[in-house]
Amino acid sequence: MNGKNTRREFLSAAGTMAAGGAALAASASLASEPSAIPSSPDHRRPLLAEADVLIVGGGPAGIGAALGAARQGAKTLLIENHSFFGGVAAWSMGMQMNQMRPGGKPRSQVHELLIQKLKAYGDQAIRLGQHEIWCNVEYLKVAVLDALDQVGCRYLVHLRAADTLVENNRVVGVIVATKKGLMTLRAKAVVDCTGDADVAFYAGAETMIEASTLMPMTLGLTVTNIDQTKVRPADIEKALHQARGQHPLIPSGFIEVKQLAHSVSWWINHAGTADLGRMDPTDVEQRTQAECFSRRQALQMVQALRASDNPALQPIEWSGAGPQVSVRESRRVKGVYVITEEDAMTGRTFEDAIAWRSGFLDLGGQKDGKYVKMQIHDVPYRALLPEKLDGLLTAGRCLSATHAGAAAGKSMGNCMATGHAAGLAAALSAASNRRPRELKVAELQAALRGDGVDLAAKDREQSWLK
C-alpha cells in the first residue's frame, strides 16, 4: 500500500504560547499507546457546544451514526459543511441509494426510520427497488431532518471541520470554521463521517490513499420535459455517446439514466472525470479542476441531447446539477484491521462483526470497467478504530480498507450501516467513560441486534445477487 499520510499541524502564535516557545515536532513515531501523537496546542477558540457524541459529516454514514447514537440516549451533535444533510445521496441528484433493503427486507430500524420518513411524503419522494431506493433529493433533505428530530439529535449546518482537538493521543473534539470565526466543539467520543477522513487526518492518524487507482468523481445532473412514451433511458445514453465528436467533454465510459422517483424527470450518472485520469479529491488544484470540468461536462451533455437528431430528445430541459461532485474514493484511515478485496470476494466473517456489506466490487475502470459481484461480508469493529489514536471512530467510505476493499462497500446503505455501528459504539463508550477501543464488542453487538441488525451470516438474504 502506498500514499500513507499523517498530519498534525501545530500553530505558533507569538505572545499566546507558553513561555519558552519550544517548537513541537511536526511528526512523531506512531505507537499503540496514548503517548504516540502529541496533544493539540491550546487554540483558545470559543466553545460552541459540547456533546456526548460528535459526528462530523452528514452523509449516509453520518446520518446512520447520528440516528444510532441518539436512539441510544446519548447527547448527540451532527455537523455538516453544507446547508443540508444527505451527502452524496443528495449531491447525486437522485441516484439510487443501494443496499438500503437487501433482498427487500428491512436492514435495521435506523435504515427503516429514514425510509419511513420519505414514504410519508408520497410517491414523488421515494420509489422502492429490490435492494435500493430512489428518492427526490429535495424530499430527502427534509426527511433526514424529520428523522433527526424524532430521535432528539441536535444538528448544525455551515460548519466545516478545520482541525482536530487531541489530548494525550485522544480525540476530544474539533475546531470548526464559522461565520464568527474558528470555534470549538468538544465531545466524549467523535465519529469521522467526512468521507475524506478529515478529522482523523487532522489528528495525525495514519491514512491511506492509492493515487494510481483512485475512482473518478462525478457531477450528477437531472433532465426533464421528457415524453416517456417516446423516450427510453437507452435513447439518452446512445445520443450522448454518439455526440462526443461535437461535445468532447462527454465521458467515454459508462452513462446511466434512471427515473427520478416517480416523476417525469430523469437523473444521469456517468463516468465523470475518468477521461482526465486519476484525480485526488484532497488536492486543492485537482479538486478545483474536477469541479470546474464537471460543470462544463454537464452543460455539454444537455447541449448534446437538445441538438440530437432524435426529435423526441430535443425538448429536454436541464433541471439541475449537484452542489458539488460526488467523490467515490479518497483518504481512508488505517485501522486496527484493514478490509481487503479478498474479504469482500470470499464473504469473510469476523467474531467482532458490527455490520455487513453487500453489493458489487466497483474498481472504477479496472477489470474492463465491469462491476464484479461480491459476497456479503462482515465489517469488523477493528476497521472502525484508528490503529494508533483514541477517542475516534470512522465510518462510511473512509473506514479502514484497501482500495478494492473500500470499493466493495461504498454503497450508501452500507455506509449507513457502518455509521449506525460507529454511532452506537460512541454512545456506549461515552455513557461508561470508556475509550471506544475498550468497549466490549458483545455489548455493541447486542445493542445493534436491539436495533434490528441481523449479524448472523447464515440468515442473510443473498437471492438478489443472482
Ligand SMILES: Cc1cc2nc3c(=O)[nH]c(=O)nc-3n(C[C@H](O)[C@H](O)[C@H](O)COP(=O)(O)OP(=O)(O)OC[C@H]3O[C@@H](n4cnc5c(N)ncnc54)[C@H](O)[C@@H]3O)c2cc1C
Contents of the next structure:
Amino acid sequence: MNGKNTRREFLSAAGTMAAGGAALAASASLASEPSAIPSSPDHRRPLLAEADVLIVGGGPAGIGAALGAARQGAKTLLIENHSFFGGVAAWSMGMQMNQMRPGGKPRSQVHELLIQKLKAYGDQAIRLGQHEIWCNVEYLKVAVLDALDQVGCRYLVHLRAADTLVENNRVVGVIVATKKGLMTLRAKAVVDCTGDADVAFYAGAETMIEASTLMPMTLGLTVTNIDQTKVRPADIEKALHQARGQHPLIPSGFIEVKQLAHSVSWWINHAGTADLGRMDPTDVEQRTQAECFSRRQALQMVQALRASDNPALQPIEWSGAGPQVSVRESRRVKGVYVITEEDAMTGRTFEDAIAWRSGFLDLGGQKDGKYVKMQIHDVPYRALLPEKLDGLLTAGRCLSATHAGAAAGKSMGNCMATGHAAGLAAALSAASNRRPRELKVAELQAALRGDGVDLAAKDREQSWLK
Ligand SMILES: Cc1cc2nc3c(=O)[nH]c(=O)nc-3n(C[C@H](O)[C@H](O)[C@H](O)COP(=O)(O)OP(=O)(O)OC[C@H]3O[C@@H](n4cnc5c(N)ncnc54)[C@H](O)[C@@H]3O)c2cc1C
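Show the form predicted in complex with this ligand, please, because up to now only the form predicted alone has appeared in this conversation.
The next block holds the full complex; its first chain is the one shown before.
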C-alpha cells in the first residue's frame, strides 16, 4: 500500500520546523511576550458538549450511525461541517441512493426510518426503485432531521472537526472549528463518518491513499424546463458528448442523465475531473483546482445544451449545482482487517460480520461500457476498528479497504449499513465502559438483528443496479 501517512509524522516534521523558528526568535531581539493571549489549552478550546457517542460527518454513514446509536439509547451527538445532513446524497443534487432496499426488501429499521420520513412528503420527495431510492435532495435534508428528531439524536451543524483529543492512545473527543474559535467535544466513543477519515488522520491512525488510482470528483448539477414528451435522457447525453469541440471542459468520459424523484428536473452525473488526471481531494491546491474547474465545467454543460441544434434542448434551464464536488475516494483508515476486491468479487463471509454490501464496483463509472457487478459480501467488524488506535470506529466510504475493496459496495445503502453497525457498537461500548475492540461481536450482531438486519449470507438475493 503506498501513500501511508499519519498526522503524527506530519506534526513531528512541523515540530522540527517550529523548533528552528524558536531558535531564530531567541537569537533576535523581539518585542515582549504577548501576555494578553491566554495559554491554557482548555481556555482556548472550551468544552462545547459531551456525549456517550459522537459521530463526525452527517452523510449516509453518519446518518446510519446516529440513528443506530440513538435508537440504542445512547446520548448521541452528530456533527456536520455543512449546514445540512446528507453528505454526497445531498450535494450530488439527486443521485439515487443505491442498495437501500436490495431485492425490494427492507434492509434495517434504520434504512426504513429514513425511507418512511421521505415517503411522508409524497411522490415529489421519493421514488422507489428495485433496490434504490431517488430523492429530491431538499426533501431529503428535512427528512433526515425528522428521523434524527424521532430517535432523540442531538445534532449540530457548521462544526468542522479540526483535531482530536487522544488520551492513552484512545480518542476521547474532537476539537471543532466554530465561529467562536476552537472548542472541544468529548465522548466515550467516537465514530468517524467524514468520508475522508479526517478524525482518524488527526488522531494519528494509519490511513491509506493511493495516488495512482484516485477516482475523479464530480460536481452534480440539475437542469429543468424540459419537455419530456420531446426529450429523453439519451438526447442530453448525446448533445453533451457532441458539444465537446466548442465546450472543451465537458468530460470525455461517461455522462448519465436521470429523472429526479417524480419531477420535471433532471440530474446529470458525469466523469467530472477525470480529464485533469488523478487528484487528491485532501490536497488543498488540488481540491481548489477541482472545485473551480467543476463550476466552469457545469456552466459549459448547460451552455452546450442551450446552444444545441436540437430545438427541444434550447429552453433548458440550469436549476442547480452542488455546494461542493462529490468525492468518490480519498483517505481510508487502515483497520484490523482490510477489505479487498477479492472479498467483494467472491462474496466472502466472515464470522464477525456486522453488515453486508451489495451492488457494483464503483471505479468512477463504467468499465468497457458496463458496470462491474460484485457478489454480496460481509463486512467484518474488524474493518471498522483502526488497527492501532482505541475509542474510534470508522464507517462508510473511509472504512478499512483497499482501493477496489472500497470501490466495491460503497453505495449509500451500504454506507448507511456500516454506519448503523458502527453507531450501535459505539453505543454498546459506551454503555458498558468498554473499548470498541473489547465488545463481544455476538452482542453487536444480536443488537443488529434486533434492528432488523439479516446477517445471514445464505439468504441473500443479489439485486442489481441497472
Ligand atoms: C460522483 C459520485 C457518484 C456516486 N453515485 C452513487 C450512486 O449513484 N448511488 C449511490 O448509492 N452511491 C453513489 N456514490 C457513492 C456514495 O455517494 C458515497 O459512497 C457515500 O455518500 C459515502 O457516504 P459517507 O457518509 O461515507 O461519506 P459522505 O457522503 O462523503 O459524507 C461525509 C460527511 O462528513 C462531513 N464531513 C467531512 N469532513 C468533516 C469534518 N472534518 N467535520 C465535520 N464534518 C465533516 C461532510 O460534510 C459530509 O456530510 C457516488 C459518489 C460520487 C462521488
